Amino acid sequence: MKNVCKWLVLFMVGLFVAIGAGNALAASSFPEKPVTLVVHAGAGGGSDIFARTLAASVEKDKLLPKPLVVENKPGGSGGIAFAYVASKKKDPYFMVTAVTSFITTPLMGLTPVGLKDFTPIANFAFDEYMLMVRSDSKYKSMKDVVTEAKANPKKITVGGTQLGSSDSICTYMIEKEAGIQLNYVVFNSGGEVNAAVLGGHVDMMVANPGEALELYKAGKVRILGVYAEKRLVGAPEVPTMKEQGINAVYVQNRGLCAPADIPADARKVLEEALFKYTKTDIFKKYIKDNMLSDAWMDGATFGKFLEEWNGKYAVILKDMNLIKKK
């Protein structure tokens, strides 16, 4: 009887070891199919450019055994994309772009999901924002904008992508610091905002360099000011908002999150592959061409960043009357 028990114990131990080895083997082969990268905005905007540049590098530099497939799901201030990816709980084959609206949209109650429904994977960079007009606009400086806005409140239109997003917050900063009122108009993507400005449908736009830099280089738009502590290396001739007497400084993060409760091994694979991406020539060129600041954070660090800014944006959005004050 003792021998039977002994062999039974040994059999069970061997079985558990085999199962563990099988799981490890399965984890090490992740991903076994393409990973879907959901962009929360439409084609042509900064997040779309970021996602497609990353996907190109994953394929070219063989960062993962399977490709990243980019899928745009705009709408609802990003809420449609966020809710979609959150619904894939435990599934590591989905990621979503995470910028300012990833925090602000849930705070405003525009989606039932929040930070708890996601697994932070990584952050890559920070955007410095700018205010732009068409090259033939009558507005030559921020002084012109402030003078006009004080004489005609809400007459000047500003194109942006989402209420509570970076461009919305940047618009509010100008209003608050200069004591003026502007008319913020929402579009589905940065590409649509560009078209609206060029077509004369709105007076100005708040954009990151990745969305509008080529328009500036082509002489189609004029940059009135940048939301940075110092002038951008790629446009040293453009003054900051602070230089023009408006204390408005802002940067936006660019990161990725997966659904909640994905396997730890899969998260590690994604995180390591994305870190390798930051060392590629494609990423370095992307950072330089779009005048971004390299700001790598691993999943744990990015998670702390999101929690910190969740509190900060709650205060800002209350000031903007986009969420109820308690």
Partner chain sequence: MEIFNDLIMGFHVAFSLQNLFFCFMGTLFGTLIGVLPGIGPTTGVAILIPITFGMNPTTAIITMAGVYYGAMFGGATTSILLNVPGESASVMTCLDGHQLAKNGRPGPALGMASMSSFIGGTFAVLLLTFLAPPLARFAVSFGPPEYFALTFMGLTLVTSLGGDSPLRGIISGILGLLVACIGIDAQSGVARFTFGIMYTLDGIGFIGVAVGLFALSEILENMEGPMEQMVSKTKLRIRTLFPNLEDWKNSWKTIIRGSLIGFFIGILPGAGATIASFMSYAAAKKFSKRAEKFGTGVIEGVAAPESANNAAAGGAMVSLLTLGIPGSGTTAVLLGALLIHGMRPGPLLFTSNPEFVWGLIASMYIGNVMLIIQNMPMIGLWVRMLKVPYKILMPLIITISAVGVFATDNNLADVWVMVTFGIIGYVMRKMKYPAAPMVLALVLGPMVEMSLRQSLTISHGNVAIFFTRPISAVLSIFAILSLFAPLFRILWNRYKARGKAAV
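By rigid core we mean the largest C-alpha set that fits within 1.5 Å across both forms. Computed from a predicted structure; not experimentally measured. Numbering follows the first chain given and starts at 1. What changes on going to the form predicted together with its partner chain:
For Gly79, a C-alpha deviation below 2 angstroms is recorded between the two forms after rigid-core alignment. Ser101 shows a C-alpha shift below 2 Å between the two forms [criterion: core-superposed Cα displacement of 2 Å]. The rigid-core alignment places the CA of Pro92 less than 2 Å apart between the two forms.
The structure above corresponds to the form predicted on its own; please give the structure of the form predicted together with its partner chain next.
Shown next is a single chain and nothing more.
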């Protein structure tokens, strides 16, 4: 009996050494197996499309020797996916999509993990935002909106998704910068808000060009202003908010993060592969079709970007009364 035990222990030790050696070897030629890209939102959303387009390019353009596997883990405003990837500490075979909620969800105290639990890998693009009304609306420019809102505070209704979302932050920015009060109505999804604006049930909404430019071209809606420094390529006739005297600039980033403390060489491999991705036709088509602006940042720059916006969002969300005191 004793002998069996001894052999068993020896065997186990041998096994662990072998596995350990295997892992050490693996690190030198990352990636040895498919990398999992966790999407923090459901299938079919913006982040999902982004991830699946990337995965297709990794395969087609041979950006990595192993494929990228997309896995959706929606829920908890992204919190479930963030906590899941954060728990894979030191493991470079996991990445998670990082957009606005990557910063706001931890700030709002909805997930125990935060920026410190991740290694920023790269940022690819920015989503622009704009404010729009139905084409027969009496509001022709931001000036009309401000005049009306000053005369009748909280009368103009703005549709958007849940509090803390980009829509709500954009609305809040206008309220603050122009010194007015609007009436924000929460809907379940961007599609429902679109329908509510087209049906005249709410006065205006905050939208992405990808969602709304087609309606604009068809003459169904009018865009009052863009939350950007420069005018949009797709709609150069629309002025920015800044041009109309409202200092509101807002973009949503589209990036990727890995768990904290991953090996430096693995991080480099990922960064290089992803940088190559931004030069592919697939990526260029993706940017064009979804009307994003190209905004490559490597891991270090992206990390600084996240830190900077973390501070900005903390202030905004606190003003909006969305950061709960503990």
